[in-house]
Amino acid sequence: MDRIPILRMGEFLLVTIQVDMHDQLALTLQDDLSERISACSSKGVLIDISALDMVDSFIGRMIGNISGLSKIMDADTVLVGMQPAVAITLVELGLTLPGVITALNVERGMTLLRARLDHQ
């Protein structure tokens, strides 16, 4: 079974999606992330989607679900690297991704997570 690697970086988890997402892979990622957040007591999750050329409505909803799940587990989620075509598609699909914080790149995303952690 395919899995997306989840790297621990201090109190944060880094997920870099380098493959085309399909529904089962997204569900597996959601399960794996929830387990890692709990096991590591992570305070933030950074998801890098810069390699994705397309995000469908299911994957968009899964990103929202991951963010909501993380929040319930006391971890913020930042989505980085969204390509313009992906952003346009999400808007056209009517997906606003409530609760999902976005940043242009990994560096800015980590800065956001650190700032949010410092203000808790």
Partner chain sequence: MIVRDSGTQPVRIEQDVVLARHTVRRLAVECGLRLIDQTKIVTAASELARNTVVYGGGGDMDWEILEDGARHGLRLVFRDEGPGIADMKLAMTDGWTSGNGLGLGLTGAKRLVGDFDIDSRPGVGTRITIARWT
Given for the second form:
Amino acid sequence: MDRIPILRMGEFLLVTIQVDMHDQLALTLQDDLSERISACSSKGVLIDISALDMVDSFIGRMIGNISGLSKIMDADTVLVGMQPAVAITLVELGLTLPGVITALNVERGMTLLRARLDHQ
Amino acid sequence: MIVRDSGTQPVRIEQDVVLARHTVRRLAVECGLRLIDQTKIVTAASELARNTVVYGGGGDMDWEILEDGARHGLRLVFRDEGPGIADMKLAMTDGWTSGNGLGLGLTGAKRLVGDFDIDSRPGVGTRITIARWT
Amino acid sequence: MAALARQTTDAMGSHEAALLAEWRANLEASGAARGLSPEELARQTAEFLGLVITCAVNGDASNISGADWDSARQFLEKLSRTRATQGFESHHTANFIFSLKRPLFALLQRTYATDPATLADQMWATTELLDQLGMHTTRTFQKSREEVIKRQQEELLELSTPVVKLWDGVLALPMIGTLDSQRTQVVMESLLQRIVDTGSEIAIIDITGVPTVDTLVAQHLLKTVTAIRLMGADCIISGVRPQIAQTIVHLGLDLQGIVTKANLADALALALRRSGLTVVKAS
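Having displayed the form predicted alone, please output the structure of the form predicted in complex with its partner chain.
What follows is the whole complex; the chain from before opens it.
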């Protein structure tokens, strides 16, 4: 079965979603991430969706869930690289992802995670 | 109004939702919809295709490329022979879901497209028509 | 419905040169040929008459929407489109077809001089055919013009509100004039795209020059702010006039989490501060 790869970068985990995910793949990613956060004692998760040309309510919910469960496990989640058309469509759909931290790209997201970690 | 091209594809299993998204994207590009409008109809199609699979027990997606004067449009019909929607008013309420979703599928899809029409009879099935124009 | 007789198409074929000469003379007299070189006119008329004869021999002249008439229809569509973009009037374009009536009728009269019943029948068939072709030309012409207008409207929309860079990482969108829903949508989209292109983390939407907003536009503004946040940038709205503030409160729109400043200068100062920059006097 195919999986979205999760890369470990020191205290952080990086997920780059480059395929159009079917629902089961999204659910698997959610499970895998929570396992990895726990196993690596990660302090932050970066989810790069710059390659996605569409986010529907299912994927949106998965992102919200990951953000929520990582928070409980003492890790911040930063969502990076959302395309303008995707952002406008999500807002129109009624999904504004409150509480999810966002950044323009992976580099900025990483800086943001470091700053939050230093702040603690 | 002229129908330039049309077709049908099955929406039976979860993977079909992804295939439906790809078809709709290709057709939306062919119609000359702007990127933002492409994204909106692809997202709406994704929501409705998932509903067809999850709640309708599988069905089909019909598509048509339309031309009306200088305007071009893409019309999609999602139809199933599932249990149907018993309470339409409730189904069209934001945040209400009979399953375990967010309850944004139907209402969200409606907000994303220009034309939205729903016809559902309990025990007979559901038929949802959406369209987006240039 | 009357059909074009074989004898008629044969007559058209054998008198093609004479028909063409008369047709061109009519076109020139009516002004429908203005702006076209004699060679171009000769080429267009010859090609079209040839197509009509071929199509009429092979197909059904009472219905030009069939596949038999594809080549003639395509020729007319191309002609109409070219003329629409060249700025021709619609009646001149239609006249291209209608000017063929007189020479054709004259030919029919000569061909069926001894048979008035067939003459009437063939006149009717010819009129019907030319009317259909003329209608098709006008329809295509109209459609091409609509497309030109639509494209120009879109270009105007994009020109009307530029996104400007105020500082490294700070973009501003100064909006001026009455906002309608479509214009708001287009400028907001270009702002979002510029944020990605330039990697700017702060966007300022200045609405000092906007006299009033309606519900839809106010909602669009709020949606844009949310979309900008989803992309990972921040948005400041500056220059909110009292009337607009009233509208927003009256509509019960939720401005929670949206940063507003009285004017563009204050917004820029805030943007610089957030970027970790301070402005000091040089000496």
